[in-house]
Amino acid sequence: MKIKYLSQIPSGKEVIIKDVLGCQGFKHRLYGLGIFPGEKVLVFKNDRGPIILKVGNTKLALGRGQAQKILVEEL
């Protein structure tokens, strides 16, 4: 499978987080939300505006700039 940025994944696809780029503060914030390497997430909505993810039973909104720092692999 090919590694992509989270912002490139269409709505309805499940992915596995491979890596989070950026400073430690950014990584710590995402890890606290359940977005960390090895975690499976669903790209609930990715058309315009923020990207909506489903992590477990929780939906989260991420800005496109943030999504450009998250490397994923499609399932």
Contents of the next structure:
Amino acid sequence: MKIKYLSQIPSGKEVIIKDVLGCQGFKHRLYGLGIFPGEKVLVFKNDRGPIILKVGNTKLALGRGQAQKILVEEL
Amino acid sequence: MIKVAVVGNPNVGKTALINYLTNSSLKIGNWPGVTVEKKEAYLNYKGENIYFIDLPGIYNFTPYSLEEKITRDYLLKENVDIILNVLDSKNIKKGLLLTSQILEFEIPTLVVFNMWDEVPPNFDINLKNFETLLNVKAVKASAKKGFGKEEILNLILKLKRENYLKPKFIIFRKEIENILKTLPFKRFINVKLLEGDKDILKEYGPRLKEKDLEKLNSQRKLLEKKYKKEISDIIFTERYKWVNTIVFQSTKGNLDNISDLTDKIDDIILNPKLSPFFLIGFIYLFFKVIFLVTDPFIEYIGHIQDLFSSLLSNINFGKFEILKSFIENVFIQGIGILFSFVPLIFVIYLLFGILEDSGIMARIALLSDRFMHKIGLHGNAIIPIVLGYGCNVPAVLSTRVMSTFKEKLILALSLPFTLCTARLPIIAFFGTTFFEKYKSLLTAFIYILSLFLTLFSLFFLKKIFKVESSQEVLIELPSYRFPKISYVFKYALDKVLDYLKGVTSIIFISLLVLYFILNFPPHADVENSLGAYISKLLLPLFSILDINSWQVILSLFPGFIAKESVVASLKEILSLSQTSLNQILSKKGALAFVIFSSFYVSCVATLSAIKKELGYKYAIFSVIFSISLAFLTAFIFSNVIFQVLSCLNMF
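So that was the form predicted on its own. Now I'd like the form predicted together with its partner chain, please.
Full assembly next; the chain just shown is listed first.
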């Protein structure tokens, strides 16, 4: 399967987190929110502005720039 | 007394749970020196006093946010007897990630699976297994549906009585444990030292022998080199592994992607084509409600103030007649100002409470972020800015929605440039007197200028205070739920008391100073008062703006108390000195005056709100900053417009 950036995934698709790039602080914040390599995440909305994810049963909004630091694999 | 620290992720219903456990006796304040809310409650249960402290909701114990630091320091230093770890039962994995770190404080722990009523029927958790695996106590509960209370309270008593239940923390891989074994502190500190946490290293590092510290650093480097990962990443991997094991061994059924009403509503509201309409409609409604509800009250308070004044005028002070005006102008007016904002603040906090509790606030912040981000601000800045156009006081108080102090700082200092409704009478009065034909144009111009100045001020202060460009949003959108009205009411009431405590002194000090400026020496007429003297001193400065009359300058002083009094006092001063405005002020001067008086210091109450939120230093800064910027703007725009308009022969 091809690795993509989270920002490239259309609404409604489920993905597996592969890696989180960026500084320690950013990575730890995402890890705490449940975005960790190996975890499953649903892209709830990805159209304009921030991307909305469903991690477990929590909805999370994150900016596009941040989504470009998250590597994922489509399911 | 049993000290119970309530810890958990944000939006897991910690506050509601404490409220439920203590029969709604929660008190809301602030942590000393910061604007993070501090909530605590006491309960006497079966003869034992239990103290609950609601620690800020967090995801991790990293040193990156204020909330994380507060929670960490409290657990390390405040002799907590029991940790009440609250989890959202629908989000067990995320909750357990924090639990894995909580266990390392080695404090007896009670895990509450809150919102248990919301999990699907095929999901269940085996509490016995869970308790054995972690060596903690665990309960299923729902503050909303009202179950689990007795069990939680009894377990708190039991944990205290037995006081031996040391939680079982994660045992990491051997190489890591071998290093941790050599460190002498609590598990939590040891792990953080190994991770190289800056705060913990600074505080506990010096307590190690120098060669031990060096050894620790070299061991950390060695491990990181071996795994080509930072040590905190390795530890996170182990935590995630542990979480998955615990979930596997103590739960059955599936929690994956419960699609609920929240998803359906979000599907519509967050749709990019529809969302602007929702946002605008929502903000409109917000203000409509605020002013619809508060206007009658504000009028009422005005009447009460008048009543006191008239009562006062009937009292014979004899020789001390001068005291009468002092009492009226300082005390009655002060109390009037203080209380005239109470309904407004109460209603706004009530709405804030409802919006936050229901999950709507997070959506507003998200939707506004799309365009607020372009001007370098977080989405949540929209509320204070829009509020400012109604009244600056609640706007400043509401800057607490900003996530960092610096963002709050630049926003609170820029809000006085938003044109509150109290300034409209000045524009109307000068418009009628000087620019009859262009009155509405003048009003529109001042509004645009206000928006421009607010943005300019934000931009400028950002540079001055070196605020980093705002980061992108990263917010949780909690599920929609009905807010608990009794809690929201109490919250708003606590906030009003907090406001009264915070602003009273500065309002009275300002009124006192102004009283002396306007009424000293006693029995002097306007022309010879201290205020007139100061105004005359300021004449050369104001003549730059083509304002050449001390009477006009004098009217600016009462404007400090409330902007709407500029017009009234100007009329009074003019009648006392028997001249008319047209005689003493040019059109250019009038334009400059309208601009200046619209934007110099918004009012005493706003200033006191700034002092309450940021302290005296920044309140004084705000005075100097707003006066300078107002003066500069008045100078530039009156000249430019005057030049342009005289060329067009419109003046």
